[in-house]
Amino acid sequence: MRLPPFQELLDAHARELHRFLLGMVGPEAADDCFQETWLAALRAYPRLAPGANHRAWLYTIARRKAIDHHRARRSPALPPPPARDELALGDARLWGAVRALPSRQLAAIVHRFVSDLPYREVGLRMGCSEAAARQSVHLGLRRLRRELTP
């Protein structure tokens, strides 16, 4: 089994990865994280096992780039919410709380509610089981309710 050409991977997953990063880091940083994701993937691609789950591998790289972005900022100011027309979501307070979640919960919430994916697909993209994906979403929602409920 051989790896497909890298361009096929890019064509197949670019749009969904960009949308994921919009939810993870906001519109100002999404493009930079997107480019960093693809550069890292291109460098590592020749060493990828042919039978690997390409989508989960790419989402792992994207999630790590988003985490790196947040670590590099280490600023008390939160990124602004995504543009309403891009994700059809608003509320700066909500997005601030979402982006403050631990990275695994943040990724699960973005996959489930921004990308509107079923839990099985969330698990596939995160490289975990459906049950683990459900647990991450559950923990993230519980934390959000606690922080956002007056």
Second form
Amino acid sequence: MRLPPFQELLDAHARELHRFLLGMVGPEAADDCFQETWLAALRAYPRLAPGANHRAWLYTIARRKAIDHHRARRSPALPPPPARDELALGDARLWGAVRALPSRQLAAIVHRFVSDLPYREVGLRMGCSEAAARQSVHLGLRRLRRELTP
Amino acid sequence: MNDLRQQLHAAARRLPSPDPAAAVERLAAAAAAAGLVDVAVGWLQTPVGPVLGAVTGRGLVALRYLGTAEPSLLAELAHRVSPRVLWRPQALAEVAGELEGYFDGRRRAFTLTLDRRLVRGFQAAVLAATEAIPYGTVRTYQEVAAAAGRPRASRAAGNALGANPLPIVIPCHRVVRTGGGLGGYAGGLERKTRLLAVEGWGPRWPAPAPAQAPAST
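Switching from the form predicted alone: structure of the form predicted in complex with the partner chain?
So here's everything in the complex, that chain up top.
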């Protein structure tokens, strides 16, 4: 097995990974996290085992970058910027709660609902089984429901 | 239960969906600035069609004609140079400039630094002999084999030329058959004829005895 050219990873995953980060950190920070993710991946790439699950590896880096971003901002659930309407206000509250979830639950929820992936695909991106992916989404939803219910 | 799922789906649909192309381009620039692009690749437009070029920190490492990129040049570069291969056409500006000059007939010699990592074994001697062939002239496979130190290895010389990783710049198109035939060319004979025509050789084909250089040089 040989490592494919890095460009192949970029071609295959850039669009979906960008969307993933959009869900993870929101539109303002997604571009920066996208850059950081790919630069970190490129830096480490030559040492990656050729047979490794490249996709899970990439999404792990992306998840860490998103978490770093949230930590740097201290609280991901900070009051959202002034919303134009109730819908946007509702979304901001929802994303605030989503982004405050533990990182695996957050990633699972984003894969499932933002990228709209079936559990098997969520598992492939998280380097876990379909059942474990389902469980992470389930735990995330339960926690969200608790957070969002007045 | 389903209410929250629906709410998430609906909120996700309201997220913007920007085209990541701009972000990808910025990434390539940032990666290059950080010294993380070991092999930069890009297409070069030439009168003989698009040519895929690759440069490393050492220089130009490969040129390949459109339609002859099998097995994939990028995969070969990833394996033999470094897996950090990225599209970065800006890195090929100097190559593009020299090729343009060549096809305009203004440039008779390339000054590009070459990275010869894709050249192997006997091929190195054959390509060195080929680089010594003056602009606008041709040599036979046999002559090139002899100049490379193996006078009877004209077939091996032909194979080495066919696998030339740096066509045009290392002028394997200047090698023809004894007796006037054009011989072969990795990019096809049409391109070989075209390159020879750029150098003023076209009207004289089929080539006379190769030792006679055309008057234009």
